[in-house]
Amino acid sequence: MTNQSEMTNYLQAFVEGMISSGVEQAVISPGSRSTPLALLLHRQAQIETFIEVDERSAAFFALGLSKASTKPVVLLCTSGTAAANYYPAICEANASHIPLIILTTDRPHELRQVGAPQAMDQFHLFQNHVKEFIEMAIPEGTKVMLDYAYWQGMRATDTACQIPKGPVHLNFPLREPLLPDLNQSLVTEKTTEIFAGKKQLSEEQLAECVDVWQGKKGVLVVGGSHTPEEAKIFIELAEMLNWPILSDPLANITSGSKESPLIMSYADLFIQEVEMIQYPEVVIRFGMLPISKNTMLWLQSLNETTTIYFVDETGEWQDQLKQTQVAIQAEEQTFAKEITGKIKTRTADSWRNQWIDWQEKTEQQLTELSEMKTLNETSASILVHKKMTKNGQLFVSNSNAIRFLDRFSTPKGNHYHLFGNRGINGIDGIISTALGMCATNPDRQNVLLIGDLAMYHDMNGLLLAKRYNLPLTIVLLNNNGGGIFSFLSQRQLKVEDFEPIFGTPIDLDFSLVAQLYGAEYVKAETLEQLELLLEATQKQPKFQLIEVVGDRQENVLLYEKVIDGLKKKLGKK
């Protein structure tokens, strides 16, 4: 047997496994090293390849697949810088508990080390950002190491699938000749068949906490990432308590698959400016804190007098208010489904009707706001969110884009998917992770909000949407810099250092960009062109990119009038 048919049958018997714990995609970058894994992954009829040359592109990508799909996603490149340059999306992945197969190729062991081109260390590259590092065996042809090769793509995919997932890299010393024998059959054919359970409490445990939780005062407070499906659990539990639940957008509490009045959409507005009378005896966090910061100081402002419940199914204690009092490691919504069926006593409705009397007047002082009747940044983000169709998929970027959804949108029945990439909060790979979204669903309406900054960070990933067809619109809001700074301490610097540091103008002509890449583009000038061109969106996907020109300052001054108005209306002195 040739190195050629040993290397063939060593990476093919690799490529079975990852299949065999239920890899579907890949994404390729494409390179000299990395050759034979990347024909034999292209040629597999069982996974769906993308090619993408911009490996930070790339990374993005996979991780909005695998974000859409929930299903672990390979990351394929060559050796050298290129397996560097994944390395914002895999922070991403790791933080947001995301299960990529990072596959890097490198120079056999006696070339390393040695000045041999494009080698660089690659051992542990991604450091702490990754649940696991396999380095690879050379490949041999010989049974034991065939059955060692499907065992790790097996292993290495279950690893990233398992709570608290994440992604998993393993690195592949290849030496040359690197065209793998495509004529060849696999000597053996394996698969094998993974069972998996969830983590529970005991029976006991359950009866402790409803004994304790039923008949109080108490808030939900849902972080994190859910489905539509997973956010209508915590809705019912919140209606089996009656007991108001404030979230994170992505938690898709407001946009999922139930409408409730206990769903406190407003919070971020509402919860510093009234005089709570009654305050919780419980409160149950699910994952990390939601994005608003208001919420955030409100939890921190709780004294000993409420019991902080905090149920955590990755097991990592990622409680930034180190509040928790009692910590409930299990999958959460399992646990969620079995204390609602326990439920006997629901709390007095006096407590929950002071909430929704604030959710209520707050909603009244938005409607009553000229503002929101013409176009801007504000009005346009609730458009976008009051025009998603069911089973929709929403994209929204960091920074003010998923700000804005947070603080204005409430619940509308159109019931869609959200999706961000709020692990580690960054702006880069917005459009890439988006359009790994649409490539899973292209056949729904599919949207991306995102600001002028985020998307001339990731220009290059709208080469995909070309590629592929994926029919991505794009809802700009161009402020011609960093919006997100005029809300923050830095507003207070003089103009010539605000201005180039954090106002960041780029002056860019994105009706340029949309032309380079083929994209529809259209300037909206009104509230009504707006709401007419994302009601097609609904009937007739299609890539283009829809631009909103904003004023940085005009959103501070539509803030503060909100706040303003709101406390009057609440009574706050």
The other form holds:
2 protein chains.
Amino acid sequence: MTNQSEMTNYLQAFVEGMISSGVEQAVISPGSRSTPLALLLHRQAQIETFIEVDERSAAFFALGLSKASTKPVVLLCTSGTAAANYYPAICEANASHIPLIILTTDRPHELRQVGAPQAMDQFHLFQNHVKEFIEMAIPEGTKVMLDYAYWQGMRATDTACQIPKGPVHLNFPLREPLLPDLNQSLVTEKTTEIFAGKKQLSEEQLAECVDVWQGKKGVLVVGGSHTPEEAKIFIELAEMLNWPILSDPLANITSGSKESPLIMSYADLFIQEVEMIQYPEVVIRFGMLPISKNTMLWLQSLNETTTIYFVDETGEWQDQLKQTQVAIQAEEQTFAKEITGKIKTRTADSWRNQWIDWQEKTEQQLTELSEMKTLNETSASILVHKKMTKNGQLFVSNSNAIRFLDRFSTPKGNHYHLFGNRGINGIDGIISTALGMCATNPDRQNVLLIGDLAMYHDMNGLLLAKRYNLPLTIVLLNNNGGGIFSFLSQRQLKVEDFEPIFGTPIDLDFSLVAQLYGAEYVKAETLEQLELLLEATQKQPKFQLIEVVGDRQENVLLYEKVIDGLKKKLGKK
Amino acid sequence: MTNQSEMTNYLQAFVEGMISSGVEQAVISPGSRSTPLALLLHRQAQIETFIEVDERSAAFFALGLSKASTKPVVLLCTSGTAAANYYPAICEANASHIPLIILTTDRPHELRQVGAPQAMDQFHLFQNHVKEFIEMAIPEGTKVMLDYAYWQGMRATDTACQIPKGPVHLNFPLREPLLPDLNQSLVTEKTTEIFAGKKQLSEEQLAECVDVWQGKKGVLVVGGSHTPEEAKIFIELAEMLNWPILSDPLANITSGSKESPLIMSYADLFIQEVEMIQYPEVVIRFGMLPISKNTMLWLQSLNETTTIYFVDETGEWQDQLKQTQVAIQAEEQTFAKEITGKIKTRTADSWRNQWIDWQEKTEQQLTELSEMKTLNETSASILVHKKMTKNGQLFVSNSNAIRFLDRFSTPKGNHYHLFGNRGINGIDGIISTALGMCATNPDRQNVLLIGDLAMYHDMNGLLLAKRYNLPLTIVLLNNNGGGIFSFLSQRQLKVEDFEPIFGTPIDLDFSLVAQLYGAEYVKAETLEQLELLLEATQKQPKFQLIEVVGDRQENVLLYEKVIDGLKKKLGKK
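Cool, the form predicted alone is there; where's the form predicted together with a further copy of the same chain?
Everything in the complex follows now, all chains and molecules, and the chain you saw is the first one.
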């Protein structure tokens, strides 16, 4: 048996181990050291492979694939700085619990610490932003080592998929020759079944919750991320309790998995403006805080008359307000379903009615504003939300885009799936992640709402759309710079300090970007035109860039106008 | 004293500490948490600041600034994945000994491990790819803490500048409010002087070297990176010993700091083809191995009759061949100068004459080849080298670009400065690093030689050229894909395996890229046209993209033709 054949069998066994634990897709960046793994993945019938030269985009693309498919996705690159380009997406995957299997290839031991080209220390390269780091053995062809390779592929993939899900990193020292034997067939017929349990409360614990909660004045607060199907479970719980529900956009409660008057989609706008006479006795939080700063401030203002329950299966204690009085460590949907089934007494309507009144008055105020009928970044964001259809996929970028969507979108029963990168909320890698989402379900409506700085940051990702014909509609809110800072304290600065460091206009003609990557380009001039363009995405998905020219100052003025109107309408002194 | 004022004084003291140790430039990426440091750096008269939204490009730009200025450069970004984007450039800086001061800003302790937005663990974020990691204290305004902040700025910068130079990372936990008091003046009048010693051998050690070396048949092997002024010192040593000198392109020996027949610029082409009757008795290596694989194989083939000396002031033992018999840990230029001054006996001409004969025959063979007179990637690379003038700056990308330059360029006394990223040899960040070089000396001739994949990988960097009017001439060798693999073992693969994974054509119209970023664009059609364009860069530097369309197969065929011709001419059986 030659070395080449031994290496092939060893790596093939590893790949089969990953397949056994559910790997179906891999994103490969070209390189020399990674050659045998690249070829084996490429030749593997059960694995769909994508190629992307820029490893940063490749990693975010893998993140998007896994977000949409909820399956583990493999990343493969060569030695050196290539792997370091994965880091931003890995940090995001770790924070947002996405199972990525990162395979880096490396010089073997005898070529380390000797100045060999394209070599650097890859041990624990991603620090504690991966769930585990594994240095693989040098390939050998013995049964023991084939079992080992299979086992590591199977086990590492499962590790990535266990709660809390997240990335794992395996480093492969490989010797030359790097060409595998492509004529070899499967080396193992193994499959390993996994019966995975999940955290559930006892009957007694459940009964205690129901006893305390039913009939009380309560509020549900649901953070991201959830699928529309999962979101429905929370809405059903709210309905059974007869409580208002506040949520993060990525919880997919507002995106309309189920219509309900209890969904307080405008909470960010009204919650700090209303005269609140009755405060909740109970708040049940699921996962991280919603994005709304006003909701956060409102929660922070609650006093000891409110009991805070915090449900989180990860056990990570991610309660920024440190208010948790009862931590419920259980799988969230199962828990919510069980509670829903046990509630006997609904809370009186008077409690929820005041909330519904606020929500309705806010909607009314928005409808009255003439600015909502002209094209601007706010009205465009509202329209994108409205024009999403059943099973459509919308990816929303960070900074302003997600805030516009959070503030102004209302549940309309359109039942689409909203995605975002809200682990660490970076503006990097947004396009690639959205394209990963699109590649998973290319036949659906696929839209990305993004600002110009995030667009610029990840333009390289567009090569994936070109190469794989991914029919993503990009709605670009272009206010030529960092629009979020006009909402923050930095706006107090003098213009000569503000513009170069926070405004940061980039003055790019994005029609050229569209042309470069083969996207259709339209500059939307009116709200009606944007409406037609978005309606077309429902039936005919295609790769296109729709630019909406915005104005940073105008966004702020419109927001202030909304708030001023609400102050009058909702009667806070 | 308000908190805002205390924070301002504390951070200002830190900045003044950095200035005391030589910081003159900073590259800032916008963000909210980094606001006070960004504003203080921006307002500081002694510091030139650059802004770049994409942190990956920002970091490579800082790398280029430091490479060209040889001074420490500051990087600043906000919390979260922003910093992770720095990682590729940091790995490269660490491997190639470039002093970067990386400042990340962070949530304060009370907002960690609680799910606060845009927060992640930034401790030891860059693992062992920085020389040190420092978690700064929360800002306070006491004298003790101002002294501390100044001290850390001064000390960390000096740490980055000590041999082996490299990046350091400081993480700043900052509380709101994040706006500094911009009306405050300098908080300290301190400056700290540093008298830095360097490693030098004793007179006895030097005498021993001279005794052993003089009159012997020897070869000098010089790795990168050196400035042209430093390179001259090695050439003078070679002349005094009367030995041939083999070098890496980045050693700037071939780029012509001084003409000498002893410079074996074509070693990669001839060294494996010649009938070598006499082998060297002594090889003195300076730093890492040159890029030439053939030179490496030749060195590897030497037996025990050759004694190998390895000079390296870092003490990092970066000898991939593990042949070192005498490790000389001393500052390289000082050591070379001292030896040059002590040599009394030059080696007989017969030894060097055979080498000069091989060099001349190779040049003759290249001149005879008609392909060298038509435009292709090889002839374009040769021309770029020839058209560089005194004090010009040429940045050369990895993969094929630097290999073409290494194989085919000959010392012509043009005395320019060649730069590259040869720490880990990635194809990432090349444009940004070259722009950092250009920004340091914008009035000189500034050229970048790059392939299409590296160009694609770092297109975002071009925004820096647009924003700061950087007059870089980019010569793009476009063979639509990974040209290097056609020279490696992967070329044995079937086309259906080769093209998607290694060929990876990207089919981009680079004239659109030029238009997007405001560069002039020309597609060179003939060698004469390219010559005129390059001559113009000598007098009128400007931001332009010159595209040379190449062919991956043609590159290989031309190379094989050269080697075949040399085999005949140099008479190896």
